[in-house]
Each structure stands twice: as C-alpha cells, then as structure tokens.
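Just one chain is shown here, as structure tokens, and it is the form predicted alone.
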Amino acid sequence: MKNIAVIGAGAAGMMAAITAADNGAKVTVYEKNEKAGKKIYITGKGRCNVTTNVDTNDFFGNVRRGEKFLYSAVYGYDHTSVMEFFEKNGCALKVERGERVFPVSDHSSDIIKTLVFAMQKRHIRVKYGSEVTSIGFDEDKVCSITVNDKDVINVDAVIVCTGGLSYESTGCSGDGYRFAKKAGHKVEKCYPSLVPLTIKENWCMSLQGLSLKNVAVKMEEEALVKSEETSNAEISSEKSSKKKKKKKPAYEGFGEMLFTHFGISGPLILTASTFYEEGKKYILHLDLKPALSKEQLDKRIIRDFEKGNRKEYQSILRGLFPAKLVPVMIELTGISADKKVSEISQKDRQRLVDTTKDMVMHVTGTRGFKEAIVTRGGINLKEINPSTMESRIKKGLYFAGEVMDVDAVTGGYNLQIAWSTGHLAGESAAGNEY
C-alpha cells in the first residue's frame, strides 16, 4: 500500500486524497488550517459555484491559461462526475442561470461537510494544524515530508495542492511555489486575477451599491486606442481609402456589474480581470442600453421627450436609469437638471444617446491578492505531465489546482479544475510504480 502525503485540505487537496483512497493508497492529508476548506467556505458568497454544468467541450474556451494542458483531467473528471460525486454523497445540487451550479442548500459548508466525510468514510487521516515546511527527495525521487519544522515522514508521493496567493486569510501563502522552485521547478511571476478593478473617475464612486444587470463592457488598452486614433489621423490626412485593421479590445462581455467604493466588480467585471495585464493601462467601455442600436435609442428618446415635452430632464433620465445613476448622467451629459425637454437640441440629445451607450471609465489598477478570486500564475506547466499531474523534474510530485499556471473566467470553472486536476493527481499517485 503506498503511502500518500497531499498538502493542503481545499477543493484539490480533498479530491485528490478521495481519489487516491479509492485507488488503494494509505493517504494522510496535512493543512495548516484548524479545518477544511477555508477557501471554498467563501466561494460563490458563501453559496460555492461548486462547478459549471456547460458541456466539456466548451468548456475550454472559458480558460484563460492551461487550456490544453488541462484536456487530460477534465475529459477524465468533467462537470457530471463532479456532480455524480456530491449527488451520491448526499449533497444535492441545483443549476442557475449561466449553467453555475450550487449546492440545494445555498451553503458552502455542506460542500466541505461532503468532501470531510467522504474522507472520514475511507480512513483518511486529517492532520490540522500540522504545516509542511519541506519535501525531501533521493536523488530524483520523493522519500519524505517535515512537518512543522520538527517531524520527519517517509512518503511514496506527495500532492501539492496549497494553493496560490488569493485569499491570504484562507491559509494561501504560496508555500507551494517554494515547494516546487526547491525541486527545480520554474514558476512564473503571479498576479491577482478574477478580481474587482479600480477606477479613476469620482462619479464612479458615487455610484457605490448599484448593481447593474444586462449590460455589457469593452475593455481597451489606452496606449493602442490613442495608437489607433493617431493612425487614423495620418489616414484621414493622406485621404487614403486603406484603414488600418483595427486592433481586438482585450475584453468584451455581458452580464453583471456592481459599483463599489474603490470601483468597479460583479462576474462581468472579474472576468474582464483575468485579461488585465499589470503595468498597462486600460479604457473601460460601459454600454448601459447594449440591446439598442444607437438610432434605436435615439427613437426611444424623442418618444420620452415628447410624452413629457413639459417634464423637466431629471424626470424624463428617471423613466430611463436607475434613481442613483440620474445624477451621474446629468453630469456627464452637461444638460440642466431642470432644463425643460422641449428646450433640449438634437446636439444635446446625442449626447444622451452617446453617453448612455458609452460610459468611459479609465481602469487604474486591481484590488489585489486580498480580494482575488484565483491567482493568475504559478508553476510551469512544461515541466508538468498533463496525463498524471506529476513532476517531470522530481517523481512521486505531484501539483493539483491553483498552484499551477492554470486559471478560467468566473462560474464554476476553477472549482471544476482543482477538481479534475486534484483527482488526475490522486489517481495517478496511488497507481503509478516507483
């Protein structure tokens, strides 16, 4: 029977020493936390977006690294063995609106409660409290672990699934990075990703709490739009009839987005994250009325104006926004509050109809690790096999979840990569000769 060690309790690490159970291993899991599952305890609010119920194929197109990479583990382990899992274990699941799915119950702790007992079920032991400080190795080969500095452990195997940086309170301190550059692993440079962004503009903030649904964002990186704009200028003086092909915006989406203190989150927003690259700055586009072309609303509007030609044009924006976006838009627009609508010109109109198509909001940066959903980074993934999880470097090492440069836009879609990469990994540990 060989004798596993998995570092870390969370969705990988859970999954992975199940998995390895079931395949005949002795496996003792470590975390440093009192309990299980810290991090999936706040996913989802609480709730935990336990995975996607999209069909596998398309389920790579919402990666953002580690797309192929992944093929192995997920097309092994996808959405419906997930689901499979929890069902059988007594935690029924529902699926929402985006194919998210969550628990019944809407508690992320009957997830954990699930995944603790399946282990309990099949004698794994759970030591709290007891934090990895090292992996020892002869020669290439995996021979033990030191625990808390002190106790030293022979083991067949080792699965690192510590995590990454996001969520520093949940136990993520990259100790799984020191792991691996220790055994020769390269890791690339980590950032916060699926995290709120910070705005420049005042008004934004003044908007703190409104959450806006069905609308949609183009996010740009200002060095090329004003690129773009020069281009278009020599163009326009040359009266050239040959235009530049105009660059791809770095993100494009629709859905959800909430206005907070600092900025800008909800899922539309976070996603757009995962494609901010640090030390770039990007122009944030906010189209307010996205099923309107710009001549459909103009029409809209002349309807409004000329039911209410006496109202006063804060009273005609309150039929068209939410209350709290009414002074923002007057601002922006520059058009009197009490200006009378039958007063209101065309050019005045336009600007409405411009406005409200195109909010502009210049993006200064993220909130950081602190309030990062994933981290974007982590170990190379040349110098893992993607059909075992294990080391190319160092046998008997194996990684599993956010440790690892792989990561996906927001609903269910990391979770179902500790998942699959967790369970590949436990596999694979307890079957595999050394």
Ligand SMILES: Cc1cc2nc3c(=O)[nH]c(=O)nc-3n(C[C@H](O)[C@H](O)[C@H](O)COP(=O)(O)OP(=O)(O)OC[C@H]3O[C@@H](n4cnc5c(N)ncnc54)[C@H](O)[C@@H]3O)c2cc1C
Given for the second form:
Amino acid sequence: MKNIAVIGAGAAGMMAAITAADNGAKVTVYEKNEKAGKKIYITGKGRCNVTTNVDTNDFFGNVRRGEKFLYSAVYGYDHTSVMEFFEKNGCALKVERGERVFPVSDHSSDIIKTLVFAMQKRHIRVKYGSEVTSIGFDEDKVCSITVNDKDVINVDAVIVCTGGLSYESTGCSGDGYRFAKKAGHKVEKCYPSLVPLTIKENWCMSLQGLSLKNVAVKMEEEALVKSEETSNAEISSEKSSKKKKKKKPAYEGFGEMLFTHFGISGPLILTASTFYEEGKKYILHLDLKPALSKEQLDKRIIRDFEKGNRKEYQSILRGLFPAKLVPVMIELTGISADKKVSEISQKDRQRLVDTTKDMVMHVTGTRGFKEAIVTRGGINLKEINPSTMESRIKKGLYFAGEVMDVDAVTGGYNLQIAWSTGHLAGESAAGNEY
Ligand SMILES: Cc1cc2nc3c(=O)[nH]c(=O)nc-3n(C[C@H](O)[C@H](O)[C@H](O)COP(=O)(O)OP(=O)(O)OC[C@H]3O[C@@H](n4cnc5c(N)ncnc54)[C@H](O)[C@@H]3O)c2cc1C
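Would you mind generating the form predicted in complex with the ligand now that we have the form predicted alone?
Following is the full complex, with the preceding chain placed first.
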C-alpha cells in the first residue's frame, strides 16, 4: 500500500486525497489551518461557483495560462465528473446564468462538508494544525516530509496542493513555491489576477457603488516604443531615435462592472485584470451604450433634445444615464447643468456622444493579493508531466491546483482546474511505481 502525503486540504488537496484513496493508497492530508477548505468557504461570495457547465472544448478558451498543459487533466475529469461526484455524495447542484454551477443550498459550506465526509468514508487521516515545513529527498526521489518543523514522516509520494498567494488568511502563503524551488523547480513570478483595478481619475471614485450592466470596455497598453525618425538631421542624412507612445490592444469585453472607492471592479473588470501586467501602463475605454453606434446615439440624443427643447441639459441626461452618472457626464462634457437643450451646439452634442462611447480611465494598479481571486504565475509547467502531474525533476513529487502556473477567468473555471489536476495527481500518485 502506497503511503501518500497530501499538503493542503483545499479544493485540489481534498480531491487528490479522495482519488488516491479510491486507487488503493494510504493517504494522510496535512492542513495548517484548524479546518478544511477555508478558501472554498469564501468562493462565489459564500455560495461556491463549484464548476462551469460549458462544453470542455469551450472550457479551454477561458483558461488564461496553462491551456495545453491542462488537456489531460480536464478531459480526464471534466465538469460532468465533478458534478456527478458532488451529486452522488449528497450535494445537489444547480446551473445558473452563464453556465455557473452552484450547490442548490447556496452554501459553500455544503461543498466542504461533502468533501470532508468523502474523506472520512475512505478513512483518510486529516491532520489539522499541521504545517508541512519541508519535503525530504533521497537523491532524485521523495522520501519524507517534516511537519511543524519537528516531526519527520516517511512517505512514498507527496502531492503539493498549497494554493497560490491570494487571501493569505485562508492559509495560502506560497509554501509550495518554496518546496518546488528547493526540489530544483523554476517558479514563475507571481502576480495578483482576477483583481479590482485602481484608477487615476477622481470622477471614478465619485461613482462608488454604481453598478453598470451591458457596458463594453477596451483596455489598451500604452507602450513607449523606439521609433526611428528622420528629423532636421535628414539634411545630413543622420537618423535620430525617439520614443513614441503606442497603444496596444490588451482586452476587449462586454458585461457588468462596478465603481468603488478606489476605482473599478465587477466581473468585466476582473476578467480585464487577467491581461494586466505590473510595470506596464494601461488605459481603459468605457462604452456606456455599446448597442448603439455613434450615429445612432446622436440620433437618439437629437430626438430627446427635440422632445424636451425647453428642458435643461441635466434633465435630459437623467433620461439617458443612472442618476449617479449625471454630474460626472456634466463634468466630462463641460456643458452647464442648467443650459437649455435648445441652446446646446452641435459641437457640444458631439462631445456628449463621444464621452458616452468613450469614458477614458487610466489604470494605476491593482488591489493586490489581498483582494485577488487567483494568483498568476507559480510552478513552471515545463517541469511537470501533464499526463500525471508528477515533477520531471523528483520522483514521487506531484503538484495540483493553483500552486502551478495555471489560471482562468471567473465562472467556476479555477475550481475546475483544482478538481481536475487534484484528481489526476491523486490517481497517478497511487498508481505509479516509485
Ligand atoms: C474570494 C475568492 C472567491 C473565489 N471564488 C471562486 C469561485 O466561485 N469559483 C472558482 O472556480 N474559483 C473561485 N476562486 C478561486 C479558487 O478558490 C481557487 O482557485 C482554488 O481554491 C484553488 O484551489 P487549491 O486547492 O489549489 O488551493 P486552496 O483552495 O487555496 O488550498 C490550499 C490549502 O493549502 C493549505 N496549505 C498551504 N501551505 C500549507 C503547508 N505548508 N502545510 C499545510 N497546509 C498548507 C492552505 O491552508 C489551504 O487550505 C475564488 C477565490 C477567492 C479568493
């Protein structure tokens, strides 16, 4: 019987433990917290968007990093298998808008209970308050783990499921990266992802609490590129190299966003953030009426102006936008609130059209790991076998979940990655010869 240690009782860890036990291994899970699934508990705003019901082929279009690497794991244990697992173990699920899957109870605690119960049923030992502090190797093979810096336990295989760096209070402090580095693995630099963005413009903060549906955003990187230009020196046929600002498209999307006291958030912005790279400059263009072209919007505004030509500008704006946006539109268009619409020039009206179709915001950064849903970066995928999740450097060392350089957009994709890779790692660790 193989003796397997799983580090971390999160999504990937519990699934890995259950699968390894189903494949005949003796499994012990080590969790530094006093309970299992602290991060699962806060997922989906406490409801846990446990997976996505999209077709597996479409699944990969929503994976941001590690798409090809995940093929074996996800095709081997896809959303239908995950849903079947929870339903069979007594946790009824439902599919909501956007193919998001939740427990019928709307309680993430039911997902945790199901996993804990499944571990108990298989006599898996779970050691809480047990922080794995190092992994021991006998040449190129795993041989032991050290718990709480004192107890050395001999093992045949170790599955590292320690998660990323976001929401540190859930137990994720990057221990897995340390273990991997010590084993000789390369760890890609980590950044917060699926994270709210901070914005320079003050008008943005004045909209705090405003949620907008059916809007479009375009994020552009503002890069300084060297341009070879001929200047006065043309006469002497000498070339001078100058730096020019160039805009590169980074993301375009449609959906729902939210203004906050620091900038912007909401599903659309979280997705945009997965394209944000620290150290680069980004500009965000918000289109408040994406269903209308500029010409169509202008016609609509002309109609409104004609219908209420004795009205003030602010009163017409109230018919076009939510109340909170009205003072901002007045500020950005530079047209006085009490101006009669009959007195608004065509040039001013055009400014209203242009502002509605393109509200410009400068991104100053992200809200960091404390508010990030996932970690971008992690253990380099080239050194992990995608068919088994085993290290290519040390035998008996496996990885699963967010600790690896894999991530996806919101909608149940990140948990599905944890279930699929956890399942594959558990199965391989139990089945492989060491
Ligand atoms: C606020 C929020 C909401 C989210 N909502 C969703 C959602 O609805 N749907 C979705 O798909 N994804 C969601 N995610 C992302 C998802 O939760 C993670 O991608 C997923 O939990 C990763 O699983 P994991 O098992 O790799 O890591 P985790 O679930 O983070 O588990 C890692 C575990 O390892 C333990 N650990 C770490 N180091 C050690 C050590 N040295 N010794 C012992 N134990 C250790 C930790 O205590 C922790 O319990 C959300 C994330 C956040 C932060």
